[in-house]
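Have a look below at one chain only, the form predicted on its own, in structure tokens format.
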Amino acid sequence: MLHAHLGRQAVVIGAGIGGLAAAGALSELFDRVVVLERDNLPSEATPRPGAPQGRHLHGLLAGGHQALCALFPDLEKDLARAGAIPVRVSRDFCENGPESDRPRRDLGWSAYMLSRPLIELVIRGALARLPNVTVQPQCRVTALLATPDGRRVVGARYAAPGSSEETIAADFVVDVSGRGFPTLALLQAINRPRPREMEIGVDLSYATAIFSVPRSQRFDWSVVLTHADAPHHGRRGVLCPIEHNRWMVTLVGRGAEQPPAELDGFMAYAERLAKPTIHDAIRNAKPIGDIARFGFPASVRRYFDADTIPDRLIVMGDALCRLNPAYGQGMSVAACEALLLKRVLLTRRDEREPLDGVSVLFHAQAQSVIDGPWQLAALPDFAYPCTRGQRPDDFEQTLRFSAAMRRLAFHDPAVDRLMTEVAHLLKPLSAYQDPELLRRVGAELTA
């Protein structure tokens, strides 16, 4: 269903998940869509530079799917047609914990298994369907333009392959370039401040393997989660199935614990995580291609207010908030901010100047999309003495308010499920806060 147009032409600053997802989110507002991408986009399955996370493994929560379900209607035929893998969740999940594995039900919904390449072709290839959204590789954006006061922002100059650098006319500008270096740059020209800042220093690193799926094995479980044993080490691995018959390996580290880039290495390490599944999986299975490592030294989450936002510019994804990636959250928040923008949008469609102060608006609802999943992934940070950050004065109650829930978990399927859909992003973390469950917490808490 089409809506009245917003506007003539809408730009968009990369085309990683978060920006394809704001591309879609826009198309049916604007006249025309255009991404600008520095990357040339290739047209297989395959890493580009410009995502140096894209030969790790990546995670697509439910709520993240979902969002991409709305902004692209055709997107699960997509993702069954390229070769996505379902697997319910957690049925299909072999999921280690340092004392016991979690118990495996049917919750109820299926996750899909793809590398990061394949998930980017498949909604570039969505895009492409839609006639008034273009992408433009090779486009590397030099600088965002902004009126003479420094109100409101009105274009992006960029470089072009075989060309001097040209300049793009926009009503509205979203900035999804990872680490926001265009936003900063124009706050800094129009003399406003940068945005307030929270770090969490995690000082992690991660090797990635891929692996031919043993023919001559069967296992009863499609995704193997094999957890750390905080604060003792940092020790993590996830085991997951990808396109063509492929298992994609990622080992976490903290600190000086650093999975090597080297086979035997890697065995090594896989063989040290606090349970063996892993290991004992790939130990026959045959590697493919080299391993890839790469360091994620923290956490970062900024703050747009309207001081710090001229009008008609929007910061989403990493640029707006770079999480662990251990957890598996990037992508679906950013999709989530997606179609955050475009309900945004979408109540301002009968304003007589429509996009005047969406700018606030979208950042100051975004904080409820980022909430859970920044607590959810610094609670277990913080359990690390070596992370590096303000904890809340209220971390260690906490702390034993997870541990109470997690045993909770353990033994009735209903708490198991709520759990699951928070992490999912398909409930807020306020979901937590229902009387009944905080009596039998509490309860937990006093056995």
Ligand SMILES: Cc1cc2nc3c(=O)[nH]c(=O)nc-3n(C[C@H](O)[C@H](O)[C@H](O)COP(=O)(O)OP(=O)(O)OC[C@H]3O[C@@H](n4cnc5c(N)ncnc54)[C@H](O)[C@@H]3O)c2cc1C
Given for the second form:
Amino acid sequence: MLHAHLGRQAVVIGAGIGGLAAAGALSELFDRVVVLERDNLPSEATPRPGAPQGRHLHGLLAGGHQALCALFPDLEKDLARAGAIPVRVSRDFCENGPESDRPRRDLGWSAYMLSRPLIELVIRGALARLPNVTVQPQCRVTALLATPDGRRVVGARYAAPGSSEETIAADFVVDVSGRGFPTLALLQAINRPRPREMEIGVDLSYATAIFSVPRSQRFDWSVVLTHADAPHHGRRGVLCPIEHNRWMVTLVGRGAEQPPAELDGFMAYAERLAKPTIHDAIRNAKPIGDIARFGFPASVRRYFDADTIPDRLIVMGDALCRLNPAYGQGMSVAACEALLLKRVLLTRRDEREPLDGVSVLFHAQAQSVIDGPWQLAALPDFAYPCTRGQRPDDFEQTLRFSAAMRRLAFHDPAVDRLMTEVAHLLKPLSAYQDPELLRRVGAELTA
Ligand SMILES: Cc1cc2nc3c(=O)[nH]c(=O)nc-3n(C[C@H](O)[C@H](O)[C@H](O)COP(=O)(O)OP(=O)(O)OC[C@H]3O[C@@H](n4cnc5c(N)ncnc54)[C@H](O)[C@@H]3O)c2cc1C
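Return the structure block for the form predicted in complex with this ligand; the form predicted on its own was the one displayed.
Let us now look at the entire complex, which starts with that chain.
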């Protein structure tokens, strides 16, 4: 049932996490929502070429989980039915720091562990139950269409299987294509400037292997996070349970440190992490399939404003901001943006032309969704001398502040909870501005 009627047809480009979330957000506001996806979408939870990162570990933060549940009310049940594994945040996590392990406390909420292809499959299943949403696979958008004056987007052209090119009319278009090429090509075609970009070059390398969970061994954790020892080395590792009684193990390196894609090299790299927990767990486990690799050159953030973005066009997800995956935020930020879009659209429901002006409004407000995750994920990269980009003036101060917060959290469950809530996008970074907390951090810094 429509919550409010804002238009006839909305088109979403891309059926990644952001595109699926956007389709859920628009479904109650438009007669029809069409998602155009260039890939053939599998009927099982298997990786696909258009989302190659799907072969690597994808954690869903509590803030992203909440946003997705607000868009798809049955999601929690759907995830459990599909085989996602609930783990208690912090309590079930063995988090190895270079100096000490993080205390394990029950913070009162669970996270679901599953592969990225299964997350997509579950959300596609939820969308399939909405009669006015169609996901069209094998449809690659080749161009966005605008009015002759370039002010407003009116549709898209796409290459469909078995035909040359098709045109689709749209009252509203959301570009969630990962790189945003359709939008950038349109801006060039209508002589608008490219959006301002901020880039932080990190040159991360990922290698991911899947193992059967050994029956013979018992562990007192469900997830292992072994952090890098910045600035001495950038080697990191994460082990997570995924559906069908498997572990997914992702190893990460920085610059010339690259985790290998053959098993012996992979194991040797795991052995050289700051702590042996992951290596000890997998050394007797049976590997399944090949080891996948991925290169992540840079975090990129784009700023769209009235000069750049035409009306009725929204850019979301990685196309708007590609975050360093170390903090597992990308899917969650995309889900929060989709929820924001729905809220912004709902504020326009009584306007005579409710869709006019939404683009500028959304992109201005989306920055507040992105600011916190960007600071959390991108700024610590500057601890490594090889990182490229504009180091913030207050970087050293921010680094000292974070270290002091971690020391406080070690002993104080309330600070630990707050840091975890911020990391999970449940609270904004501004929660750290509490006067009493600032006083304690100040005392810690001068101790
Ligand atoms: C190695 C790695 C690990 C990560 N780990 C995590 C994690 O633990 N947790 C987390 O939350 N995030 C993680 N991320 C980030 C996450 O993958 C992205 O932030 C998220 O997928 C963004 O969603 P999106 O919908 O914007 O883009 P995508 O999921 O990339 O989807 C874009 C879609 O658009 C389609 N497409 C592209 N062009 C066209 C076109 N012209 N026409 C039609 N379709 C098109 C593509 O085929 C694709 O399906 C990780 C990323 C990497 C690289």
